[in-house]
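Shown next as structure tokens: one chain only, the form predicted alone.
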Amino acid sequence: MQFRETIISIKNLTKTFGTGHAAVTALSDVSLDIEKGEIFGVIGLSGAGKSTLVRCINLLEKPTYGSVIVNGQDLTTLSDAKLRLARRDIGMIFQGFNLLMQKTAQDNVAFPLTLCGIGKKESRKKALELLSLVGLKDKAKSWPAQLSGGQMQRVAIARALATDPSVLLCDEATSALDPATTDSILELLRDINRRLGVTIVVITHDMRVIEQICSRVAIISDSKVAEVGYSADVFRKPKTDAARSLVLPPGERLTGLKSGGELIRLAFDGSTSDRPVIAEMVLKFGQPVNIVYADTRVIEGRIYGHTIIRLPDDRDISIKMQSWLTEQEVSFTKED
């Protein structure tokens, strides 16, 4: 999918907490462009600065330096009154749901509309429509305490959509949910993106979330943007140590496997993942290889994978196998 119109433009954003010797820089000179209609992921380990970044997009945290332009407006230059109006176009959902426990699901969704001065009858009507959109029309009269975690997050999503935003920010929105519920919430976000055209920014520490719904991703490491690219490209050929640590977590690295033949990593993209490349190579050269590690992911409906193999001890055979892989247009890299 190609995107052309920028809806969020972050320029040289820096956020520092505290002053003097106690100052802590959460973000340093971050620049990103997010295109209208895409689902954009921001991923990083704990403390990398990703949650601070998302809170700077709607100025819940005011940047120390830099600009945040949403729909052509630099939010950092707006008065408090104009900023409140601009925020109506930026919905947000959180890890902890943040529902009002003393209000029903319908009243939680209607709450932002009443704050905007919309009448009770109209607000409740729209709230019911949004609950239907997220599959919870039958839970309109339920209290948050009567709902599951996944249902509470669906109510939170409906509430975030109440003011018809063009942007939806998701700050670790699935971190408190089990895997099956996470999948259903991600599918709901994808459906909302398709049906309403809302631009979605997903903040997460989980690469699986990125792979499932994000077209592009930014890797945040040590308060900076380490890498930006299409999700499939980052998984297939990560360019930085930060990206590699997310694609292949440290616990699965192969630093202890140094004996024997050379280790190489094959990267299979969506067009070659169904080929029996390793089997063909073994048959062609009459030499076995050892599969040390394998992982496959489905990204935007296509299968991508990494397989690390140990080539034979025979150096000549090893070189010939690598040459053959190159001829077959199979991407691979040597493991250190």
Second form
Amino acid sequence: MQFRETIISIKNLTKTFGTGHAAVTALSDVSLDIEKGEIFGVIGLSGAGKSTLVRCINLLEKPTYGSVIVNGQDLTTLSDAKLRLARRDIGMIFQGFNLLMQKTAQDNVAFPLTLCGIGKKESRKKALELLSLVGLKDKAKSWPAQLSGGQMQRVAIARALATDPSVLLCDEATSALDPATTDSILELLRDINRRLGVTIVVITHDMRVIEQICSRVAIISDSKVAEVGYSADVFRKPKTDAARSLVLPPGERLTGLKSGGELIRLAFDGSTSDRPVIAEMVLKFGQPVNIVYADTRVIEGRIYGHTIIRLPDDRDISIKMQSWLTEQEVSFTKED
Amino acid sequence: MLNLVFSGFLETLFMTLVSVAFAYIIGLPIGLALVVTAPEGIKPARGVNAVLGVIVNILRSVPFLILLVAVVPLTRLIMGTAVGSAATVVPLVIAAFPFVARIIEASAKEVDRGVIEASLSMGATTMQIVTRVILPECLPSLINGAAIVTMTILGYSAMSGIVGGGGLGAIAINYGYYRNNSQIMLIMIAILVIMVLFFQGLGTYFSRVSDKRIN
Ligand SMILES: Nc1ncnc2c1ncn2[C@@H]1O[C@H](COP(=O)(O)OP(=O)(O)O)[C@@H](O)[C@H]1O
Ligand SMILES: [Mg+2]
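What would the structure be for the form predicted together with its partner chain, rather than the form predicted alone?
Below: every chain and molecule of the assembly, starting with the one above.
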């Protein structure tokens, strides 16, 4: 194990909106440690409390109880002025991009710098450097309305990085983008993480986002952290119902057929290279299997995802198939 | 006659523009304060918000002609007289600043909450958000609002002719109505209509060219 340093430490965080009967507890006693330099994912269904959690990290939302320590500083104890200074070290991007629509791309990126009192010329110069970092140097003079969603998010990323933050918070940053654009934005985030060493916290409801860039993930369910672990582990062997329902949405679990042989779930965590395991198995045993559910993708030549198959009625063949899968080092679990 | 009409036009223009200026000097900060201190604003302050809201609502609900007469003592105190176009600026401003406050409030509320949050996440102060986010972002809407305010004040200034205000309204009343000169009346109406159309056109044009969300 390499030495790890905690950069964000969330302790017993509780957030309640409203009072009395109308009170909504969005977060209930959440504790999490995020390590310096990692890409940490937070996933959960809509309304689980993800946005509230990330907004508590830069105190856009004031915790009802608990503390948020970033770079050794407990933000909940800071004065307004000190908090504003601390926020310069925490960039944030959003689902809706939130660009200033009446400013050019370059001035959007320069904006956080001018807020700190840095001169216009110097701010613009740095903004241009950041725009080239995100691949949009030629769009410096464009208005946000002239940019595509992916380009707007790139501008927003450049803007969030303007003050050289050590943390970048992303609240559903790719949820408004199409799959190809999502991939390119995730690629950019990974690149930024590697090149600049920025710690990134990614909030999403989409498991694919976690798979693609997060080293570790926390699953938020009903205002609580249900599970935290390495993405591959959580993805392959979800321990909690909350995790299972995210990895495999419940609607799809039921599309299975009532009768037939054993139902097993194959988990691909990237350790199997891209080869047609199921097809090979079918050919080898000369018996068809029924694919009940499949959600896999190939990333850098390795397979990630899940497939649920119904093995043949014949118990003998079913057992042989299972041991063959074990030989092939394909991990699977029995579904009920 | 032409002289009379021309000086009436200038007086009306003067009354209107000076009143617009003062109405904004008072109304703009109040409108912005209403937005900032609102429960969903960036610095909620229930008391301040309620007090400002009440002042604005009361003044807004008094019909202009009544306000015009009611503030005569105040007008005398400030201007030394209650007649003439300069004196009329006082009731015009009192009637218009609450309107300006509401117009500003409406424009400022159009600014996307997300943009304000993004600015907060960058460490912007409340003042920076008002001056560098809210105002520039809603500029096209502010310009449109200014055109509406100007046209409203123009209408009020004409009305003030009834009780001794100057300008086109006074000419229309004194010559057109009391002396039953329908030609003068029509000319006054025509000039007022042209002025309204002019301000409207100006507002629409500048609002459009300043808006970078379209084109
Ligand atoms: N400002 C707010 N006022 C009242 N309730 C809120 C507010 N923000 C969030 N909530 C509630 O808190 C819960 C969690 O919301 P959120 O953190 O936005 O969830 P997620 O981002 O996971 O979809 C929801 O029930 C939501 O209705
Ligand atoms: Mg959310």
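Take the two forms, superpose them, and find the largest set of C-alpha atoms that agree within 1.5 Å; that set is the rigid core. Numbering follows the first chain given and starts at 1. As the structure is a prediction and not an experimental result, all values here were calculated from the model.
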Using a superposition on the rigid core, decide whether the Cα position of V30 changes by 2 angstroms or more between these two forms. no
